[in-house]
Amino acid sequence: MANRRNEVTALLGGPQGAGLETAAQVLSTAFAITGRYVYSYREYYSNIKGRHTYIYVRISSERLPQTAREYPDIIAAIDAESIFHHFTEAREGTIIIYDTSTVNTKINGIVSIEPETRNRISSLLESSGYEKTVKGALQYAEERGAKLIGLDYKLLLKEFAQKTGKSTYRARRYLNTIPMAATGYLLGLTPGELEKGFRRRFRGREQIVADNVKLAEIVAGYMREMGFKPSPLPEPTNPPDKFLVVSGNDIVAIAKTIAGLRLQTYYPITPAADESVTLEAHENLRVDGEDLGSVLVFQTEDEIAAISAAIGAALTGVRSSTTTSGPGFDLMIEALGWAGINEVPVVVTYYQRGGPSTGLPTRGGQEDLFNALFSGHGLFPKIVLASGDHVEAYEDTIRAFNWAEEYQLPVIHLLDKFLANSIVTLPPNLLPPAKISRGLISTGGRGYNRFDKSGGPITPRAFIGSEETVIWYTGDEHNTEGHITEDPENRIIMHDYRMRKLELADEQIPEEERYRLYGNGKDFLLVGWGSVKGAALEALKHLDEEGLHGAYLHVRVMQPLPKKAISKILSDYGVDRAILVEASVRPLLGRLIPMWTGFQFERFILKWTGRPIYPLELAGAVSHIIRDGSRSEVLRYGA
């Protein structure tokens, strides 16, 4: 088994709802628990159950940078339709745990597999000299090194019902436990660090725990009587005293709710809704015994509604916050207008999936940009901000609520799919104490102009209910009081001090916390936002040993752009060795930039399959352009 930089990655597969999410979850927190960093990273399709799933398990004994890698040092695979799928990945190490009574499955005879994929697979293992079988599958990857480790799961299960008294239906909900159990004995998991494990995914069911232990430990054991041996990770070299495991939607609603949010409102939608069900089971809010309040999620009949419901709350003076993807979000930009004509504070989280229509919809990409960018028609200020990892995912949401405040507008907050999914260990350190602005708040009163321009674009916001105020809202123009107007000198006054926000924004908002600049090679330059970072950076280091030595450009706020230092570091760099990386089908921002700085992309990086950007096929892409002088690539990893 490859161990490559004190660390190994697992590929759990099996059928959507069969427990895979669970099992990737025992074995995340197991490898916490015992000081190891983990990352973990999960594709699924649009289908309830039965379609194929898998879930990269990263495991090192030092920090991770937040991606996922290729070519995984273990194959774990529950069913048959695993195996076809990540058969190709295996190479010379690879370890391929798999249930021997699948080896004469044939390809043609599992109906869930899509028929492009079907053809394909099936194209290869016919031209390579191969059945179109489970065997013929594994007997490629063998044959380029991988190691095969064949397990008969209804034996193992047999034996577990045999000891706890269960029935063999009841005995085979347990089944995703034993590759789980195969995987986390290879790596050296002793059963009390998997107990351990068990007992935090299953809090307060002592039985389920017990009978995932007993099972597990029946996989060891005839893990060691095939002669198997445990190789475990080196020791951690700084492990975290204390540490989360969360995923990207968590962490957006820890930081929610530190920064003071009260009112979610969301319509279920992939991957968004997550976030909303974690801010649900933590709504009540205590700090050492004291009640602080809580936080109101809200699901509405729809998007329409869930927007509405938030600018509402603004109004009255709370920090309220929804939550959507692509098809929600394009129902919410008439409530967005509304909101931007009345300079209400509201947080709009938008999590990104491959589109159009829908499209992808449990896939990932970064063509939304645009649509966050542009929304709505005619002109309104607003904020747009995009992360790339759990910290700045913390970091923009708290900004996100601050800068809708402080400068009284509609604040976007893009993240993606990929993010969404991925679950880290995150020592709280990392989080940097939050600061809270809510900008120039008036107590009202008689006379109280809410749209007063006087004294610049800000007008101090008083809130609906304050006593003795009276405010009026419209969807239409209006004067400094609310009413409506379509006088042509107050019409040049209220869109001009509404548009100079962003100016106002510009200015204040300092450039070097709008983008991140890492590395300092001159060979080339990779320029990304949102989850491109982890690929990149780790794409970086395989580079810099090939002897390309490169920088990475990271943008975080697309608007207000920071085009004054993107201008110079891109001018450094020039058009030669400015390389584009993007999750889209055409490089939106090597559209952007261009609109504010000039600056023409030359070189394009791009993948539009739904998978996220893994860090050597990008180290390979970029090694293309560079040596071999192409103009773009486009990049196909992932199953």
Second form
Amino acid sequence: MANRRNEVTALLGGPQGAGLETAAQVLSTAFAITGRYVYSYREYYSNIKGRHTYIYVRISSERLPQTAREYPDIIAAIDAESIFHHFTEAREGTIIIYDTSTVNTKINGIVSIEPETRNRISSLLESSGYEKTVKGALQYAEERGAKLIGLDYKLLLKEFAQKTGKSTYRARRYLNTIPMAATGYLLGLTPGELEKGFRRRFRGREQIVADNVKLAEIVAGYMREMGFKPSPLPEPTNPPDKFLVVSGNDIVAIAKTIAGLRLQTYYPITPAADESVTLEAHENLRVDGEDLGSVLVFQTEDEIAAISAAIGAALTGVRSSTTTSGPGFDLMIEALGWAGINEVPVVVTYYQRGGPSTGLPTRGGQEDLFNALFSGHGLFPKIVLASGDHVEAYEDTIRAFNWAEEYQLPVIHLLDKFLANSIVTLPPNLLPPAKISRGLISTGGRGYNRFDKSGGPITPRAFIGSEETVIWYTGDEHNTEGHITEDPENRIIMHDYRMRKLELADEQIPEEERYRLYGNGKDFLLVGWGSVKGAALEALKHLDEEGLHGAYLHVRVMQPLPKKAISKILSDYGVDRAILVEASVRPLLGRLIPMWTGFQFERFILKWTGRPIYPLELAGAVSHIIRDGSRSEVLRYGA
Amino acid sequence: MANRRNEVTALLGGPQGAGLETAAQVLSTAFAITGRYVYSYREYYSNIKGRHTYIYVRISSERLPQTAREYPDIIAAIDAESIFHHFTEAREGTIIIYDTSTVNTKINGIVSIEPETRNRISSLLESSGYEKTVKGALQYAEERGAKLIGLDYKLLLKEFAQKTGKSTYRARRYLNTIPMAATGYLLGLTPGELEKGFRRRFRGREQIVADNVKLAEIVAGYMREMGFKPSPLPEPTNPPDKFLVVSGNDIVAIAKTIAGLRLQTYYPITPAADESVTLEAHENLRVDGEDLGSVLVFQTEDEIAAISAAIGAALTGVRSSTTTSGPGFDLMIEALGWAGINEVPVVVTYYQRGGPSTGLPTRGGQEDLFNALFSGHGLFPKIVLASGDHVEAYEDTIRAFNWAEEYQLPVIHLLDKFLANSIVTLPPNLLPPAKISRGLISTGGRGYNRFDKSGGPITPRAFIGSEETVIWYTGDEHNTEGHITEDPENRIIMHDYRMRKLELADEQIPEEERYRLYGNGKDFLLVGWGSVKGAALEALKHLDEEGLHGAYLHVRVMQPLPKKAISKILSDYGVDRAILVEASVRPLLGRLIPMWTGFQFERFILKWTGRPIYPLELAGAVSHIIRDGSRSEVLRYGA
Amino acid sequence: MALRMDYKTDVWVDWCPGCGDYGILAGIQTALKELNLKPWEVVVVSGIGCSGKTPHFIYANGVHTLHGRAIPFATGIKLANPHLKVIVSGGDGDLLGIGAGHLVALGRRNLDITILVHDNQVYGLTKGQASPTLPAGVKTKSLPKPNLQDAINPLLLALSSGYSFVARAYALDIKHLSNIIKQAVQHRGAALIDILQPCITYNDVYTKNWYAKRVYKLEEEGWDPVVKDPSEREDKLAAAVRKALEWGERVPVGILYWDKTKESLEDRIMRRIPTYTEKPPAMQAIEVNGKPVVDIEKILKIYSDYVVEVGRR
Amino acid sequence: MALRMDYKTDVWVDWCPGCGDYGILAGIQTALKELNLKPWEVVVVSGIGCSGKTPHFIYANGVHTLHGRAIPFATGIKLANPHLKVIVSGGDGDLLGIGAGHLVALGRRNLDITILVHDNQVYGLTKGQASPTLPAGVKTKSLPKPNLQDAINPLLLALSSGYSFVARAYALDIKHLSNIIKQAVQHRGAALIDILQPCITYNDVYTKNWYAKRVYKLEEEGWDPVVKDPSEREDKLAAAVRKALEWGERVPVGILYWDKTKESLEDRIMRRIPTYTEKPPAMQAIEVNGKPVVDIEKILKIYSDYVVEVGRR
Ligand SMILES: Cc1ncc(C[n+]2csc(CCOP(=O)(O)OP(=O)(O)O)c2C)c(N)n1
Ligand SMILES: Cc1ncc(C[n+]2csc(CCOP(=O)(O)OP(=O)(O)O)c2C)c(N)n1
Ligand code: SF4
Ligand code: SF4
Ligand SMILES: [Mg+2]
Ligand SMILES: [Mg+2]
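For the form predicted in complex with a further copy of the same chain instead of the form predicted alone, what are the coordinates?
Let's see the whole complex now, leading with the same chain.
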């Protein structure tokens, strides 16, 4: 097994509903307790039970990985189907942990695999001359350098059942522990460390902990007997004293609480809903007996109601937001225009998933950029920003609320499924201290006019409910008091002043806070946004080692776009070396940039399978473009 | 009165609900019957009764005017408020017809005028040294060359009441006839001609016709007595034998019927609903006893239902569409994505109005271009086209249905309030013969797969309900049968092939059918779309006369944009001579073009008061830019 | 502008002369006055339509929202600041057509908001198309052909959705109407008043004359709508349903159903967030000199279940 | 694929083992089979959710639409081709939450569509949040805290919206269920069946056990739901409302209300467009060799009111 640079990636695979997430959590926690950093990412079908799911768990002794990585070092399969989905990911040295009782399972006998996938894999096995069984797949991998570790899961469970006095039926529930424990063993986790992981996951349920530990010990004993030696990760250099273990959804929930969000509305949707669930579970903000307030999380009847209620709430002065993904956002568009014309600070957290329509609802993508930027009839200002990792998501959440209030407009915070479903062990000190800026606020009073523009585009904002203050709002064009007027000269000012707020933001927010340039190699420039970041940064390093020295331009604020800086950087590299990278079937950032700068990209790396862009495939594509003169590359890694 | 070039423009103004539309219709019809061409355009508040409305009626002996024109030759006011709204539009020779019994009416006494408007007009009168009364306003105009024709409307009505034996209360209902009849008199309409107008408007209600004619005679007699001489328009040169008198809404309804639309869904909204009302009124397609079918018009509970039902209907093979404006379109976005991924031909007729949000719901604008182009999560192909006048609206409606079926995708047909509410007398021979092309159609049968892509991106389409054919559709990514699949390789093909249909359209539809270049002067190039057309073409002529020779690039298909041609033309003119003209607070076509061509505009003429761009103000702005070096101009004509 | 306790604004009321909306406006203003509510404690929320303009004519906070969305906007306002009195004033198209889903949702939540339905059987502001309360076969003067679709009964819908206060009133009987509004506003829970509102311009079927002959007051016939004990609920509800079906020669107005025993949403929230009404979302301090009240150190405690201590369990 | 008259497809049914949806699927398939409908004459329309996948498992036309929008899609299909049998199969969140407005609208229209509500009290596919049929205070295992919002009663809502066929069934009694589906599909008008559907994964409150003890059949107790004459409508409706309120120790299933006298929307359309069913929108020829059937010459006749002849009146 190749422990590349103090780190390792294990893939755990199995059917949905069989405890794979739990297994990954336990493994991650156990490593975190030992001071290792973990980045885990899950792929799953839009299904509750039975379809295939898998998790890449990437563990490092050195630093927090910035992304998941392809070509796992260990593939640990709960079931036969997992082998079929992943055997092609094995390389020289990859360890495959599998259930020996499944070796004769035919791919055609697996009903839960989709016909397209089945046919594809069958053809591959057939054309490469292997049986269309687990055995065939394993041979394929073995002949390409994989090391196979077969365990008889049934037998192990039987032993477990006997030792714990369980029925075989009940014992089967612990199936997920087997490949996970085997992985832990190989990576040098001690039984005590693993126990800590279980204990944390099953807080207070000591029997379950004990059972799991027992099974893990059986597995470890078995592996030891079979002669497999653990190859532990190096000891962590300088580990933090604690980790915040958070998904992308979780870090946003936390950042919102810090930012002062006190009312969140939502309608369930993947991959956004978990953020609200996290917030709700921590709704009472009590610390050491002190009451710091509460966050009201409210499930509405649909997304139209979610955004409308969030806007209504914002009128009373509370920091409010709603969270959704594409289909829900589509339904929010009309109300966002209302927030725009009424200058309401409201934050929409928008997790992109695979579209169009229901599309690939549990997969990812970056195709919603223009929807966030340009949807809505009539022009109104909004700020759109996008985060590339957990720390950015944290910072951007707080920026979103501040900008919403400073410029009195809706802010769309773009994230995606890749980030939402990545769980990291975050040392809290990576999170910079938060500042809250509420913009111009007025206590109102008699004679207060909500849309008085005599002082410029931004009117100090009073809240509905302020003493002696009466405020009107309307979605119609309005006068300074907020009453309808169709007067053309009033229109000229009001409509223009609203748009000027965005131009003001463009002047006031330094461009450097809206993008970041990583690296300074001159051979190529990758241009991307959001979740492209992790893969791009890692690809830079790989390419560096291969002698190709590049840089990565990471765009974080899409509106107002830091166009001067982007324009400058792009003209430094030119059309032949600037490569647009996006998880999209057709470039979007690649159209946005010319819109504002005139720079037309001619080199593209795109991926739209719904799976994340991985670092090595990205590095490979860059090298094709720069070394082999390819103009555009389509990525496709990932089951 | 300056009968410029065989034509004249009369402005009729009065309170909503007082019969102004009827008056304009009668006048227009009367002129049409005499073989004159009429273009009339109405402005009105979002109000049912009481607020000010006005209509420009532009009459020509020569040819159909392409737009309304500012600086009317006659201003005919029903009430005092009309004078306040329009006295500044008078120029040397403008005739103002007003009610002498209102001269002492103070602007402050008029409750229906909005405070912003009142203050603005008051200030103007005050600072120019006039009374803030009708009299003051009239003096203002008179001193600038206007000719005043005061009639005592009360007295006229009294005489009318006496002659017809009506109560004064009932007689007041005919008030609207007075300024109209006076206008007709001045323009040389004979009582017989006017009577024909009345008779057509009040089909079968002979008493009303007779009463109106009586009142018109009284008015004419009075004017004659006062010494006003008619100044008739020249006889028409070569008039057609009939006119189709249609608004923008009507011509679309007619074109849809020809195109084969047989099911239209809608939810009422200004300025779209009238199209459905027109269709519904002609739902039974019976001609000379022959039944040619029917058009079912169905009012849904909201716009989400409207688009969903239209899509559902399209699956059965009917040509279906829905019609809306901005707020309704916002609600349709999610379902459009469904149509996109399911390759459903459906047409959305989208009438832009003043936004954002409810905005200026009865006014116009061109700010919804990006909403039509880019809204919706996840990428899917759609064709977006926009019409600039009635003939284009007719052609584009038919093209929309053809393209929808040929490329199996949603087509958005953009129009706007300006066109919707312009009524023209259209010689039917201006409408080119229609061709219907339904694209690839299959009769289905056993083994039919709706998304079989083996023959390329476009699969022959069978309809739900076809014998022995079973079809599945889903908003999820799907396989050839229309069943859900998340397989990454299937995704690569399906998602790409959908987008390729748009690229195919770009290859197959000649660019020349997607734009038009008018004129060939090299001094400047106006670039615009939609309702900019009429004003631009007329401005070209004015400027020509002033020695500035330009051209107008009219973009008709915004997606796929005819980018090669546009790029070429723009580079011919260069940034200093290419001027982007748009009814928008910030340029949109002006951002779309750089997105695809890299050409960045530096000269802009924009208008966002909700009123149309008028030819003379446009010509003035062009001259400022080209002669005086101005970079951007904001237009503001129109009450 | 000085604060005005007559609840009138300077905005010109641009409804058609004779429109029933004038009665509704007066009804609201009278109720607010008699309840002695401060203008800044009240929020009138509307959708789009003739009815949608109402807030501009009332001197109290006014939020004129989107077509069909008055209820969700109002929901956000009320949830954020439960001390505000929130009244929704909307059209029948608005609340029962495009907004019907929200209307149903509010009922089942029983959040303390009062809904006033301007029931004129037409889409007024878009020129008189049939609204969801116009029965099939009826042809108002604004329709080219008789109505194709059938009517919804707002009272039945409210009763079945869980509203704890359901009434009908007549726009032109301002005293009776304002009285019902007062009681609805004081009621803690979701209240709906279906207000019969003649549209003089487009609806020549359900006119003042039509109503004048038919409307009678429930209370004058001894109707007792009040649920005083949960055990009475079913009976009272079933009786109210029957009453709601009455429409023709006689049209009842008054309070049809009034459940004083049902828990409101606010009550339920308090069970989970004990400080909710004392410190509602809108009234919490979130920062001190730009520093968050809840900083990362506090988060580590609130989110202790997300913290893994290295070397420990 | 050959045409299959068992209404089964090759698609793997990926619901959780033990899910009540299996019963509903079998119920639909059985009903179609017994009604002897051709697969191409039937369209099963769904929204999004576990329930939303149903059409893929049925060998008949299937349209898996958007969350909450199955009814409007179905409406378009049915209006365009009234010869199709259209069945909507949707989740409780789908039809009663986000889609409640459409559900109400269909009722008042009485268009001939059958609605099957997969009533599992949760949002299955998004991992068990409360759906609009989960009562307040109930905590399923998928909820972190007891439900804040109260439940809607689907039967009450259907009754008050104008459905002419309203029933409840139990997913696991396939024979009884399929029988009701058959009658609903044959009924000409809007039909709704609320199907109690245990969600084995997220709902540990309303389980098979819970239902097994409580469910009883209306018809076994002599319930007569049928309105045979319009004069019976009010009584039958009021009785049905009372019955719909029954929930607790006893849970009735069966047909609650069946109005055979009410005009369907199709009937009303025929009054205006006499050729509607004979030549519905989907079955009209619109062109001959690329030439429109209705060309501009014909338009000038159909739209004669828009034509002005020069020199004439
Ligand atoms: C999303 C959307 N669709 C349509 C409209 C157009 N619209 C404006 S008012 C109105 C109907 C008003 O009818 P109703 O709610 O009954 O109010 P009324 O005017 O009768 O008081 C409609 C459909 C809109 N503003 N927004
Ligand atoms: C507009 C929109 N919002 C949210 C979702 C996410 N979503 C998918 S399934 C579902 C709920 C399903 O619940 P239900 O309708 O009760 O069906 P069940 O899964 O219980 O059968 C939701 C909210 C979506 N697909 N579209
Ligand atoms: S149209 Fe009807 S509802 Fe609207 S203001 Fe006029 S009378 Fe009132
Ligand atoms: S989650 Fe519930 S409803 Fe969905 S398939 Fe599983 S058991 Fe059925
Ligand atoms: Mg109404
Ligand atoms: Mg459900």
